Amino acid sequence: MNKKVVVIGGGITGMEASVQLSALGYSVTILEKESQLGGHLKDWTVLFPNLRKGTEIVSFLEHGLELQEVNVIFNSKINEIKKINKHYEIIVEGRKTLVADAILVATGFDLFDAHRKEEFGYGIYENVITSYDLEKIFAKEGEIRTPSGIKPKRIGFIHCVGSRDEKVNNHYCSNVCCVTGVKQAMELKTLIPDAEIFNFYMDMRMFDTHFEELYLESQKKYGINFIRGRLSEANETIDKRIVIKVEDTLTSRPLKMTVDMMVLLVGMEPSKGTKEIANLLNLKMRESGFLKPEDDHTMSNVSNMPGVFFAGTCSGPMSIKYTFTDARAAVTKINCFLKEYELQNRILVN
């Protein structure tokens, strides 16, 4: 076909699409600003719902881009995009200019600073953790330790932070945050079986398919405690714990608890690199700051410059399953705009 295809982006995102696209004939490269792909999930140890290892999934689409060939360009800093006739020029600082027929925005998206919710102690108090954080501590062989090296006997887990919060101007639900708290618990039961484990939430939002049932298990075969309230303030002892004080607005009444760790439930932010492709290539945003497609439900991975697209989290908070399904979707618009289709789709559209 001689038709190049750019993906911004080495994420899961980046590589399924890569993937597919190649097979399907285009010429494809990847851009990728970390010196590895994978992105977020390289650090994620396990995986709802059925606990299997991130590092599995990237050592697949790994494999799949050495069999189809794929482009990879490590550490890539993109300084200019350009519009020429037809195609798209791509500048990348200290390497030659990459010409495209049609680009993916495949940036994904940044965790939730915590350190942004100073009431929440983080960066403050040494055992408040994230839930990213936890996942480093699982990555670790041996015993399970807080920061300040005691093994946890009861351990808090605080929900939304960073998302469904006006303070912070992020109105959303960032999707896995509910799910994740419910293995990161079951995770911690099973390696410390005597500790006692609590989620503070706002509300359970376990909408995907086994998810609800993740939810009953945690409870009834792992005794996770799940309280509804809000966390409203968070001291440190000078044994280093962490004394929690939460409004139960299912009793309506105060509750203050003590933990020896208190982990941090951090949702899904637009990522810089989002930020900065679409300064470049003058793409719609929405008020959050993911990007904005031409049409929610027809047109949903294409963006207003045509012959650009996006796909995965760039574009709003969503879990796995659905960052490959969507990439798959956007190779499918790509490759009708290449093949001239999509011109006419967005005549009829609009």
Second form
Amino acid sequence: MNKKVVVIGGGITGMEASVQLSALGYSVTILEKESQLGGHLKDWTVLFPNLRKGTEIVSFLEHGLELQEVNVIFNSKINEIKKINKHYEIIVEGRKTLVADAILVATGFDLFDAHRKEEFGYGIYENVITSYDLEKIFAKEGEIRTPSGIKPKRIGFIHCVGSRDEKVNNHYCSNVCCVTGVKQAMELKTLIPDAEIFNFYMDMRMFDTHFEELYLESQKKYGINFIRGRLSEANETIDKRIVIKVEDTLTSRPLKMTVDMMVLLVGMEPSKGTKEIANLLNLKMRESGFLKPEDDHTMSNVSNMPGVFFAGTCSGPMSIKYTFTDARAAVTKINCFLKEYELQNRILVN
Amino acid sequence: MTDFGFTINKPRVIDYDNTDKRVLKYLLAHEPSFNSCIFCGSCTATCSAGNFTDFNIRKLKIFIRRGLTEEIASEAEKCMLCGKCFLVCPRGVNNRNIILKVREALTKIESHEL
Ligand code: SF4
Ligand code: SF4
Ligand code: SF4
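Right, and the form predicted together with the partner chain of this protein, after the form predicted on its own?
Then the entire complex follows, led off by the chain already shown.
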């Protein structure tokens, strides 16, 4: 009989890993808490660095699943996971208990809730939105309007919202918000060619292939302005525009600027689901709440529980490209485990 | 007017909404490489003038971006046009030509052409 793998979470990681595990001959079940697959990917219209459509990635993943026999259980809520000898029993509310020889945790991230940075005015001033809200505005197509209904002439992007910030207890960098800010600035400029766009940053972290080139292009071709300074607080003018106050650190002087719309580049946090599953399975977490592998260099994807693996953004912020890579890396480890090849000692157990 | 014997400090804050962007506009039209600067400071580090005076070519470019015309005017005259800054720039910014264009813009502002 085929060995069984249960994949918890049906975002990019869960979908891609399921396709590959199934192709390797394992019997795979995805447990998805929502009523559809795709996770956060559904919310992003075009993707950096090449501005391709998000739906193309979704189709790629869905096509993969169609080719394989992967069982998907939607709207699933896991109540308990029991380790019984060498396998796990997963108790899903209102369903038959699932048996798994291996588990892949792919529970992903939640976006930082910008309300927590009260001084930035999200939820208080109507023209303060998040990068996520802006994607929804892009998805609507047609003319871009601020929440107040005007065509914005000046827009400010704020980097590192909810990341690299002791005040919200998130010390890490979310990796992808810098490039998202550059991508969204370019998109806005294309839609509103006479708009002035400013990105307020602490460091520009353009770490991956083509990110730096995108940054250069945003300056050269799109005239996006970058100001090195972290937002201290925002205020609202009488006509509902937003006053940004930063230090213009490269002139060592305070600077204030009024914008028609301010976009907060919200970072990633370990999802609620990640924390729940970590508790059910007693998985080790980092201080940040992201899952911790047995060894940061040599044992990524390998949890402290035998037979439990994890991949994707439940282990830390990463871009779509690395999410795919990580999902596939986890598949290799699960395959080794199920073939009784011990990764740590590099020996076949049986 | 009554003389109180003291003056009020000029505020240090850059009030972006009310500064003068004429030099900036002129530059963007005449030296597009201006846009590619990432303010790394290589130009300042190598600058012949900057090594002997308080001239800072990197900072001058930010003054231009912020529309601080007074600061621009006092800085732009300090450059010796040697062109070393262009040689070291990782983004191909033609600083020497920027200085020439800034001086041009300032002359035009003075003669009300801009
Ligand atoms: S990627 Fe950029 S915006 Fe995001 S947390 Fe890191 S430095 Fe800040
Ligand atoms: S060396 Fe080039 S990129 Fe660096 S600050 Fe000077 S002009 Fe800008
Ligand atoms: S051209 Fe001017 S700014 Fe450039 S290195 Fe020479 S003196 Fe400095």
